[in-house]
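A lone chain, given as structure tokens: the form predicted alone.
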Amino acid sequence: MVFSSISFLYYFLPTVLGLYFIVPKKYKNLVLLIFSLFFYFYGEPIYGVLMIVSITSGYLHGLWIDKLRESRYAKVPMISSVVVGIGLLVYFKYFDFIIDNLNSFFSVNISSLNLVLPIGISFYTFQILSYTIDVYQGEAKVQKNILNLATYVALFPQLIAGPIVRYTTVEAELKERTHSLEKVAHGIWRFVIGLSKKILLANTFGELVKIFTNTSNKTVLFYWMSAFAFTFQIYFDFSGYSDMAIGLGKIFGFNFLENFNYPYISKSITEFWRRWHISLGTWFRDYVYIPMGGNRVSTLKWIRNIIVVWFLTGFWHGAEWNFIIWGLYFAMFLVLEKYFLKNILIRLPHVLGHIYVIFFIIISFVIFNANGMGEVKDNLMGMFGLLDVRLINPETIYYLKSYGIVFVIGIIASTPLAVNIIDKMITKEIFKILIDILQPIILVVLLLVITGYLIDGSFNPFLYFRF
């Protein structure tokens, strides 16, 4: 089940909300857990068992760690939890990739398992590991109520596409959280904004990318239009899902941390990664980068740490070489910016800094979105006029005109411009009253438009489901 569906919006969500707010406080987590399991089993009836096994493993490892806390063997259950969690992730997500590469490199013929990737396994595995590692490090108390831990892992707002919610973020709220009309109203607004970003923007840009992929009449300009479109699609798709997750969490009394902070306004690649997929970046920082020494090591070891972290970041996104290259691509820029480009970027006019970031981010998503390195090569060559294609043709001009306004909206919506304007307006009482009146009207209109799109349209993928 996906958030951007009629079944979720008009059947599942009203039902869970109605029951959640009717039942006594002590049963609220149970209601969330039951509906979250249904939400996952609806789309993954077989691999739902795998998620339950992972939750049980995390729960038992947490108890084991707590039992041996004062023992010299306390690290054993923590290591065991990592081995089990990463082991399941490697088996289901990377095993066929490993086999294919062994076959290719050593000219052998090992049969692939052809496993279907369980939806959300990368997200819930990292959440369980954050729990067991934090319990070992004393950052979190062991959770002795398995229903509470299962609710944390399976919580449907963030289960299948993040953000990666750390256990310490919601530890207190699993036991005691507050609800109010103000929180519900804020959560609904945030959810609808995220849903709008997904349906009205991400899906529209995705249609253009699909058109480009299917056409045989490509041009240099069309290569660039498709690259720009995917850059917007993945941002509005994933940040929209994060908005929806944060909004739903707010309705149920949880305060999830922000996952995106207008990354396309960055003036360096380093800044971009402080603003993009924040929950993943902080996870790797706290559980991989810092334990390896972080930046408190020699230059060579720091470069090693960066390479390892970004190799893993790329590999986390998918079992393909282009994802690994994508991660190492960013590792290269982080090293270059620290030792060679930092002073240059500081002195650059802000406009040039933004152009530098957007140019190399677009190139990165060309690598990210390709089906194999052969397609990466073809797309980059097409963008820079190294293929036998025209610079422009009537078909490209047609699509440029058709999607021009969407690109303009995408540019504006990927910046804090609208939010800044509203923040300034509400400082004056008259505008604050006007916004309070208009907000519910806008919300209803957006829901009606979105519903129309969902009823009429069929192109509705979630990009991060494949991770």
Second form
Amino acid sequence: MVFSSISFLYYFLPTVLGLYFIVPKKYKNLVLLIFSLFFYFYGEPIYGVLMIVSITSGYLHGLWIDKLRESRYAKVPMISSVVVGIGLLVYFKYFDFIIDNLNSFFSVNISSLNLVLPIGISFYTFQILSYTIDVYQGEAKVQKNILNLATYVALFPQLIAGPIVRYTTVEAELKERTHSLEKVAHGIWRFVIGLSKKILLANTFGELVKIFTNTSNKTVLFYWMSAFAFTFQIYFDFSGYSDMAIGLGKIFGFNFLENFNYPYISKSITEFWRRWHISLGTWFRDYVYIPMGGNRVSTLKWIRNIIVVWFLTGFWHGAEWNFIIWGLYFAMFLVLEKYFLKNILIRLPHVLGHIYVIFFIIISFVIFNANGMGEVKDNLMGMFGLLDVRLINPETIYYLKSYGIVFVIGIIASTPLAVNIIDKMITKEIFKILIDILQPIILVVLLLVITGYLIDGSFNPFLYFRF
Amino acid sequence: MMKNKIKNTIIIATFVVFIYGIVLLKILVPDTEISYSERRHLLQHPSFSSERLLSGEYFKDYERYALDQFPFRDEFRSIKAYTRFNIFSQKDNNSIYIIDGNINKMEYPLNEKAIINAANKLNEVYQKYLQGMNVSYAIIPDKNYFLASKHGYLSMDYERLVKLMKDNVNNMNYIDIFGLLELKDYYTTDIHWRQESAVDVARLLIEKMGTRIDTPDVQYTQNSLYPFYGSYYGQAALKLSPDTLIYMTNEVIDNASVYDHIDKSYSKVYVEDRFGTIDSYDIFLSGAKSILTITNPSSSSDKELIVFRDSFGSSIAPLLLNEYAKITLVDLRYINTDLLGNYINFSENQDVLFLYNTIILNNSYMLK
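Next up, can you give the form predicted in complex with its partner chain of this protein, since the form predicted alone came first?
In what comes next, the whole complex appears, and the chain from above leads the way.
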């Protein structure tokens, strides 16, 4: 099930909300678990079993690690949990990629498994690993109640597209959490804002990308428009989903950490990655980069660490070479910025720093969005006028005019401009009252428009489902 | 603190009332079978089986059903259309655009392969049934021809379309009717031309097919039906003025009978009780039919006409009736070319006309 669907908004959500707030406190986790399993089962009936197996594995490994905590073999169950978790991930997500590459490198003919990727497997695998590793490291207490652990992993607000909620973040809240009018109201607002970002902006930009993909009359300007549009689509899609997850979490009393912090206002790629998909970045930092020595090693080893982390970050996004190249592309920038560009970027006017980041981020998403390296090459060549296409044509002009305002809204909405203005305004009592009056009205208007878009539109993909 | 509590309570109450209000409406409003505005049957509750449940098919169908049966579906579609046009300033909504109340749907780009396929289909019919006969073809421009490029919308390259047809259609005379038509000859809420505006076209076709050198004016009585909500009206999902549908009658048309070769049934040329149904344009020859023959008992000649046509042909056929004893209408979207010999006796005494609008030609793979 996806958040941006009629069945979620008007069937699932009212039911789960009603039951959750009616049942006594001790049954709240059970209600969340049952509905979370149904939420997953709705979209992935068969692979629901795989998720339950993964949860059970995480639970048993947690107990095992706790049992051997004082012994010299304590590492064994932790490694076992990693092997099982990563093993399942490799089998379901990467096996065919490995086979295809073996076939082409060694001219052999091993049959592919042609497995369908279980939705959200990359997210829940990383969450389970964060639990077992944290238990091993003594960062988290073992969870003896499997229902609580299952609720943590399967919790529908963050189940299939993140953010990657660490066990330690919600450990206490699984046992004891508070519900308040303020949290629920804030959660509702955040959820509706996220839903609006997804449906009104991400899907509209996605339409333009699709139109570009399908047209045979591409131009240099259209290549750029499509690249810009995808850059906005992926941001509003993914950050919108994170907003919805955080908002729903708040309604149910959980405090998930932020996953995005206006990444497109960054002035360096290093800063961009502190603002983009924060939960993934910190996961790799804490469970891969720091265990490898982080930056407290020689320059060569640091570069090795960066390459490994960013190879894995790229590969996590998908079993294709373009994702690996995408990850390594960022590794290159991080190394370059640390040793060469940092001092230059500091001295540059801010606007040039922004242009530098936006330019290379757009290029990165061209790599990211392509179906294979051939398409990466074609799209980049198209953008830089190296294909036999015109600079502009009537079709490009039409879509530029038709999506012009959407781009302007996208630019404004990807910066903290509106939030800053509101923050400034509410320091004056009169504006605060005005905003308080307007907020419920805006909420209703957004819900009406979102529902209209859902009913009339068929184009509604969630990009991060494939991870 | 107190103010915040009130504000938060209002936000929660607003959200709860909204989503539970929709739930309540969903329970209270019964499912409907047909959407007249969208001119289609709406999905009903999907059938349940454990196999369909485990394969995910049940929930996929349920999702589509929930969309179709959503309370106030048309009103929500209107909100979306309004937002898209007026807030986001987008030029079209699902390819629909509106210029001064005239609703149109972009057809772009020209599909050259489809045009050549259409030409080949005409040639195939000729080779199978029409050799040695007097065969003509004409192309009806869609509304985009008059509206699109003038207002910055995308449209087909019509010159190229006509050239491709001329270059690829063999053994037939091309009758150019583009010059006889203008935007006001079409309904504002529908794809089709107005019958009363097709009189000149009918006269030209008769002349060019060689039935008469100088066709006398035929007198008609105009009959009006209101309100006519055309096929684009529902797609636009906005409150716009409906059209008035006018159909032309005279003694010849009133006396004619229409035989449906598939249903083996007779009817009149105009079926007024189709007005106000899913497609009001069906009053012309009962709408989508694969093979019809209109018989004109008042005819002084035994000349026959066979028209290969789309829905535009339904409204112009009665205007050709004065000159023919019989007009047989064939819609190749609904019957395979190979089967035509089972229903029609082709002979050299017959004129043949292929009359298709540009949208059908650009999507010609639907011609069987």
